[in-house]
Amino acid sequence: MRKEDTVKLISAEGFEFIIHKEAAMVSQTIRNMLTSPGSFAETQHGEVTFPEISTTILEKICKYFYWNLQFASGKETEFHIEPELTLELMMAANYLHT
């Protein structure tokens, strides 16, 4: 995987996720920041911060991401959330736009 490829998405702990670029554009709100003309940090090196989404939520997420990509055209599949990530997921996915 070449590193243009890819993205770096840092929750609030620091920790880091590297997941393919097609995936991480499966939020709307990323693949604005990835894509907006100008000089912005995220499009010149690949990488967003979320200092407000949890490391447990961002792999969460990422997770999430690679299954809309594989499945959310029409399988019929589930994409299973823990009860107790529900409110948290919630919240972050509306700031994602996903």
Given for the second form:
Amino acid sequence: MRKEDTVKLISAEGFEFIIHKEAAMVSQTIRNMLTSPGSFAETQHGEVTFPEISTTILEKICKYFYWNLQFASGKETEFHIEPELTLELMMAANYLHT
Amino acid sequence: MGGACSRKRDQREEEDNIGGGIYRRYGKSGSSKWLATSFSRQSSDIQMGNGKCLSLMDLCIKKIREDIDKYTTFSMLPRDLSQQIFNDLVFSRLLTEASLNAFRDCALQDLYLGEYPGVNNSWMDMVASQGSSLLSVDLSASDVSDDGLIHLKDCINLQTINFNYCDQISDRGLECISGLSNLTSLSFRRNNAITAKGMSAFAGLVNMVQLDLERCPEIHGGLVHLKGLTKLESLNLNWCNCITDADMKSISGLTNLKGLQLSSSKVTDAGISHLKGLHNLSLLNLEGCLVTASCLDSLSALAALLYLNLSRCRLTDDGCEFFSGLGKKLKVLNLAFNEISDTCLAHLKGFTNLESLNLDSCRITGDGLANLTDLRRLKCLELSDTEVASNGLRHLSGLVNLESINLSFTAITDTSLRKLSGLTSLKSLNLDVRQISDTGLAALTSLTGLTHLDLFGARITDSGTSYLRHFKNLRSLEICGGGLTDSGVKNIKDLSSLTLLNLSQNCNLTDRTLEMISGLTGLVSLNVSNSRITSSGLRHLRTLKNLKSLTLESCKVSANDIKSLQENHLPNLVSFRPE
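Compare with the form predicted on its own: the form predicted in complex with its partner chain:
The next block holds the full complex; its first chain is the one shown before.
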């Protein structure tokens, strides 16, 4: 993975997820952060911090990004959500416009 | 988080205010046209996750729907999220009295529970717990009674209340909402218990914009309490047959009124004279009122009038010169079922902005249509059951904007139809006329934009069906004159846009017909009654997955045959005959 093709997502606890930019762009909110003109820190360093998203949830979200890409390329599988995560995940999905 | 990108509240569409309250549902021609719009929503309409990549948001909502019994509260969620969950449960018909409690204190804004099964007073606690957040509530057709209505007292920000078809609500219930002065829209359709006394509760609702009391038969005398509601723009009193001229006096000062619906009331010309000051009125529905042409004099004072429905009134040619005074701005005029003749049409000459004219069952002839030649904006012309004959159609040749003409049960003949051949904007054409035959159809092949063609009683035979190939956009087609055999259906099987097909009364059609139309997968409604169709032909219909209505009366088909077809192959079928 070339560094310029990746983006680093940082959870509330400071965990770092390095994923493909293409995957992260599934989120309209992240897409806006990374592509908005001007010199936002996010655009320059390819790094986004989410002080309100826990590590567990952010991991699930990263999984969704990749699931979404797979789905789009024709591999239609189920996306599993653990019942105990659903509400928190929903709030994050709402924030991330995903 | 979350609340930051709160979604806009859905604006519910105004149901049926435009068009002057013309009821098209029950056609006298026995046509099955109305079926297409009258199906209730079925749970099978909800098909999530079929080949479409769901957003994470949708996946979460779907998951919550599946596990709904596990949740005790959603009150920790931002309002817009709990609202989405609520709406989803209502839509999928999975909200129950048990799951309801999870939505307590969620600060929900909209509770659209109209016609939702099982709603009663015990649901009102949850409703009330939304408190000052609640902006609109629809509990139409529920069992909520006056005691339930008391709960709304503290929902002081309520703007919209719909309690249509709630027959357990009376004057006492109305008292409970008398303090909700933020209300802008209130609807209590079909309520037998509301009287003038109860309507005094409306007097303080000074922000009211829209009030709907359709089919409330005891409200006469109550309109005096509306005098102070100066912001009122829309008042629906259709089918309140208790309403009299005195009631019109009560609303004469509501000058912001834009829409007033009075169909089937006891209002006469004298009552209409009280409306002269309503200079903002653009829609007036007087269908079935006791008014004569004299009321036109009063109506000519209404400079903003665009939609006027005078069907089934007592208009005659006597006094019809007052028509000339009606605003030239008029867009929609319904004069159906009045004793008016060509003399009256002469006074419509100047109505150059008219887009829709309904003359159904009036005593007009083809010569009278000469008065319409300047109405170039006309899109819709209804001439059904008139005395219009072949000589009249030439006057329509120049009305190139016409999109819909109904000539059913007129005296027109084949030879005159070529006068319509230049009306290439036509989308809907009703030629349910016995003397129309293949020859007439041949003259219309230039009308390639047609989406609806009604040849119900016309004498169309197999050879005539070859002309149908020119109408590739047809969505509905009715040919029920008895002259079709299977070989004629060959020319119908490729009309792939068809959603409604009525071939009933063609008693020579066999199972072969069903085989041929099995490719018309867009069909929503199919009628092949009175034919030689048998139960063994039903297998050809398995491909018609969109079918909602199937009528095979007087065929060799039993209700059980169709039921098994429905259960095994046609999940969307909601209405069938024999049943």
